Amino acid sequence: MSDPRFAELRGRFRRFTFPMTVLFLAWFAAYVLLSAYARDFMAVRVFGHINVALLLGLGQFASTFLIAGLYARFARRSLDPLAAELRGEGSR
């Protein structure tokens, strides 16, 4: 498409998704590397039978849901209005 609004839509999408993807992959790689090479650190008990590895593993799930929520909010505010505008014009 040659419409500059479409290019703007793609740019907005990329400005959110690329940094978030890099951030999440770095966080995941850190978790994997710590699990492989810092076993003593990961085995440290924080309280009861809960250790650092378990907390960081649960943090992976939490960060996934957080990123999904942030993306939904971002899309609703920044992407959806422009996409609706483009769709509305295309159906005429």
The other form holds:
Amino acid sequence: MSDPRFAELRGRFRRFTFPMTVLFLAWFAAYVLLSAYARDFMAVRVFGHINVALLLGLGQFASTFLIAGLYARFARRSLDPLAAELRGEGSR
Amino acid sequence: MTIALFLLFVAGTLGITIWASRSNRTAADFYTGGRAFSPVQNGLAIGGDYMSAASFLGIAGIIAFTGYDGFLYSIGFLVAWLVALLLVAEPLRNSGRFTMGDVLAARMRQRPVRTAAGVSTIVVSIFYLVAQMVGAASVVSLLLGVTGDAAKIWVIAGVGLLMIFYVTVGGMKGTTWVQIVKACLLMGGAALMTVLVLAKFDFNLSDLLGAAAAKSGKGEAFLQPGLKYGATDAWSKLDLISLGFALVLGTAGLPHILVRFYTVPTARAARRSVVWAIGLIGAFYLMTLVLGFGAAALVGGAAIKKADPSGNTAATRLAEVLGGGAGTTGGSIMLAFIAAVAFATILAVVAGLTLASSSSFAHDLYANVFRRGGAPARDAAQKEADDKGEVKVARLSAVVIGAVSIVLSIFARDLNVAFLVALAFAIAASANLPAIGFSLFWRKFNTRGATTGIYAGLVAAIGVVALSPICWGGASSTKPAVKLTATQAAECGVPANSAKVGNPTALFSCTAVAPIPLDNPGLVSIPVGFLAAAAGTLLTRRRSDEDTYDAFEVRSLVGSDAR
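What I would like now is the form predicted together with the partner chain, since the data block earlier showed the form predicted alone; can you produce it?
Okay, now the whole complex, with that chain kicking things off.
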């Protein structure tokens, strides 16, 4: 389809998902590499028995929930209306 | 008591399956439950499909024994869902109908890509099935308190027959409802235990961790990475990285997960069901953290290990203690309840795997490769007959795949097959993910690239494991010699004081040194899969059909009549 609106839809989708994928994979890789090679740092106690390793691990959970939420909102606002518009014309 | 709850669950799910079978008519009903599930239902079913006994019992056990290192699994299993959410679920829903092979075939030559997709789907599913069923055999016999070889065989056969029944009679609809019921039971059971554990420590996580560290006898090291993934040598650290990436990249390539995206009416519903699944699965893994450390603090690693060295009973022992302890009424009720939840968990996962692999056999291999050489139907009447025949073949192949898994599991019942789960994830990441990802997003990707990538990823993953310490247990600098028990020494055929054995549970030989000292193949096989897919594409003269890709891309992003 040479429709410029499709190019716009694809651009929006890729501009969000590709960098976000690189970001969370890099953040996960950083976490795994720290677990393997920076054990002294991971062992630092922040408060009570809670150490850096546990906080970073819980941080992975938090970032996963956050990215899922951000993507759901982005898709609902920026992708769905445009896709619906294109779909409406396709079926006519 | 435990047996009564087991039977109650079995009776309930059999009822659901028979109820679901009444509306099972067309191929779409069988493969996708008529695409009529809501996002919440599908989100629960995804959770039910994904959260296996390995993650409930296994992770709780690993944390109870080695502390923090068990948490790494939970994180990998969860973060993986972002790959599925951002890149795979919606385009896959838009561009395929029933299987992973559909997506590849939509823009490439049917027969070679469907054959490759079918082969890898079936291999991944059977490995995963054998791991689950052998695990089920030891877990269920422990939970029921029966021992001996005959009990194991009966449990494997029983689980296998039940899963064949769910799939052949209930199709996707019946299987999905079994998974929804299981997900609710599992979340409820885990939440109850989590609250009870935290209540014992006045809802202070730090106190719980402190108690677990103190009781483990390893002090603060119990709360830090490194107890399982050896602190000293370089290979064990690479193994950890290898495992992490196989988990994160494998999930979005697991066949039984991929087929779940087809059970909802639209791409938007697929997205919302993955968001639900992320919420559920995330909450669940946070709870396993509390349960694992709770088992370490309240039961103690040593006591768990004495009852069962695999650690699979950590969660159920914890349940007993939380209910009031062994011998009390509360203790036995809690134990029975959590054991029944674990049993439900196993059944729902194996049913999902059987369904995914039999769908792929019937739809990819039979309907589009073998029958009439994959030629399409001439007219509507023939198409309807084709649909009927295809569903018949799907049911038949569920029986065959189920039977094969039962037989393989019975042969493997005494082997340590936990590695098969990691291997299934590694194959999914190395063979399936490159093919799916490049199909969806790379215009130049072609048939040769897809088949090369799938076969190379598959062979690389299996090959690395075949050369690893899982198969060859000789002592080396990376696998220091272990102290052998009398039984182990006899099995390995060495004197009890031998220093030649690094892994007494090796499959082939305890004394030959493994050529590749990695247990997890992902670090090697994932790059091999992606590079082979890219190389296959670029080195062949046949160009991809770029016009087909343009139409495919529009469909994958915009969605259309994919009903």
